[in-house]
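This document opens with one chain alone, in structure tokens, the form predicted on its own.
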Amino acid sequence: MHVVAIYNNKGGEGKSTVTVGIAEFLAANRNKKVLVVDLDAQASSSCALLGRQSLNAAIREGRTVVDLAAQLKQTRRPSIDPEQFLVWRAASEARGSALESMAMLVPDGDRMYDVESSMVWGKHNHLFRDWLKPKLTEFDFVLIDLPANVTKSAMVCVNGLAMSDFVLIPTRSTHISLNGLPRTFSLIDQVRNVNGDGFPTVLGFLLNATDKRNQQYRSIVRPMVAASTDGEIPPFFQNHWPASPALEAATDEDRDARTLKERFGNAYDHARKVARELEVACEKYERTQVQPIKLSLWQRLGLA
């Protein structure tokens, strides 16, 4: 089982769209059993994969990741069965690249703050890692959709990072996007330090809405790619997430897509290749000692 957080502390970088795309292709194209943990109060992934009606039903029934976190904080009992909190999306019966069944842990945005405000950094960081993660081994991939602007007080989200093996960072190739990377790495480093086991590790960057031919890419992103080639920062995925109306519409909760091609349109191959690259990167990862990125490097790259 691989647990991958899709995270960038800046908003608008495509985290939910990337999560949905990778989840759908791992399940339907790669025959993987997938769980999506939606920790974003906006519930974009949940609405895209389940629909608003199923999300609201889970909230009414107390079957959300927030309810699970509250129970784990109160009891820390290994007897808690996460299955009772999972919401399943049934497989499509369409021909061709039909959408496969998938499990979700959905958020309850209205109650997230109340639960998190009762949790303490350093004391409740590992509820998911210690009590939830061991119960999820039936899944091949657990994808965690994290929101933007996460701080140490956002303890449900901190728990999501703490249980992750890897982090994939989607980012656009603009100054305003890349300037958020130091804060993103700062929280990852803080969680890693408390974990004490070297995880989560950043698997790489995924460029979103990027045209490698334009001046912005050459002046902003190319120096970062050079730093990643030298091993100073994590690598960039070879494949990228293009600027595509089809990808933007892929998370539309009202879209009645039954196959991968219906959902992703002419961006099908891009999403498929990204999902496959993620799968290979997880399988081939060789554990190495991870060092925090120094402020001087961010400054040299013009990001601090």
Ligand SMILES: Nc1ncnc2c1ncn2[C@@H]1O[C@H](COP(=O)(O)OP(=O)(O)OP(=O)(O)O)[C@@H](O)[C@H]1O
Contents of the next structure:
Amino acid sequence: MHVVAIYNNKGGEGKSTVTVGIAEFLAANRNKKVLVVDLDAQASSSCALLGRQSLNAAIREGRTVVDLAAQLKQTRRPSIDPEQFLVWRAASEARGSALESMAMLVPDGDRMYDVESSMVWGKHNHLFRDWLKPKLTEFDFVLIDLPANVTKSAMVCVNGLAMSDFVLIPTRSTHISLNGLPRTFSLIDQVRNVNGDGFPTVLGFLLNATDKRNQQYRSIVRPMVAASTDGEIPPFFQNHWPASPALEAATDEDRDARTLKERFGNAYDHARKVARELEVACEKYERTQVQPIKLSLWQRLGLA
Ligand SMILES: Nc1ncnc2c1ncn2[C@@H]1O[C@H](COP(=O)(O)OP(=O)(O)OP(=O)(O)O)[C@@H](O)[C@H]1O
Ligand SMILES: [Mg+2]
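Next up, can you give the form predicted in complex with this ligand of this protein, since the form predicted on its own came first?
Everything in the complex follows now, all chains and molecules, and the chain you saw is the first one.
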């Protein structure tokens, strides 16, 4: 099992779309058993994968990550059955690249903040890692969609990062996007310090909505790619996601896509290759610990 957080502390970089894309391809194209944990109160990936109705039904029935976190926090030695909190999306019966079944842990809007305010940094960081993760071994991949603007007080999100083996950072290739990276690493480093074992490892950066031929890419991203080739920062995925109307529509909750082809349109190949690259990277970096990035490097790259 690999637990991968999709995280960038800046909003709108593609976390939810990338989570949905990777989850659908791992499940339907690579035959993997996938759980998506949506830790964003906005519920973008839950709505995209389940639809609003199923999300609301799960909330009514108390099958959410908030109910799970509350239960874990209440008891000293929690004993939970994760099945009680999972929501399953059925496989499509369409022909061709039909969407596969998938499990989800969904958020519950503002109740997220209520449960977080009762949790304490340092004391409640490892509820998911210690009591939930060991019970998820039936899954090949657990993908965690995190929100933007996460701080140490967002304790459910901290729990999500703390239970992760890896972090994948989607980023657009503009200066304003890359400027958000030092803050993104700052929270990862804080969680890593409290975890005490060098994890999670940053698996790499996924360039989203990127055209490698344009001037911005050449002047802004190439110096970073050079730093990653030298091992100073984590690697860039070789495959990227282009800006594409199909990817823009991929998380549209009203779209009743039944196959990978319908959902990802002409971005199908890009999305397929990125999911495959993630799968290979998880195997390759399984036991690798990454050192924190020095402030001087961000300064040299013009990002701090
Ligand atoms: N490659 C792409 N091509 C076109 N549109 C995209 C692409 N990736 C994401 N988008 C669009 O950009 C917007 C932001 O994407 P998304 O919601 O996935 O980002 P996010 O990082 O999850 O945002 P948030 O921080 O709000 O959670 C969405 O409207 C999405 O449809
Ligand atoms: Mg999102």
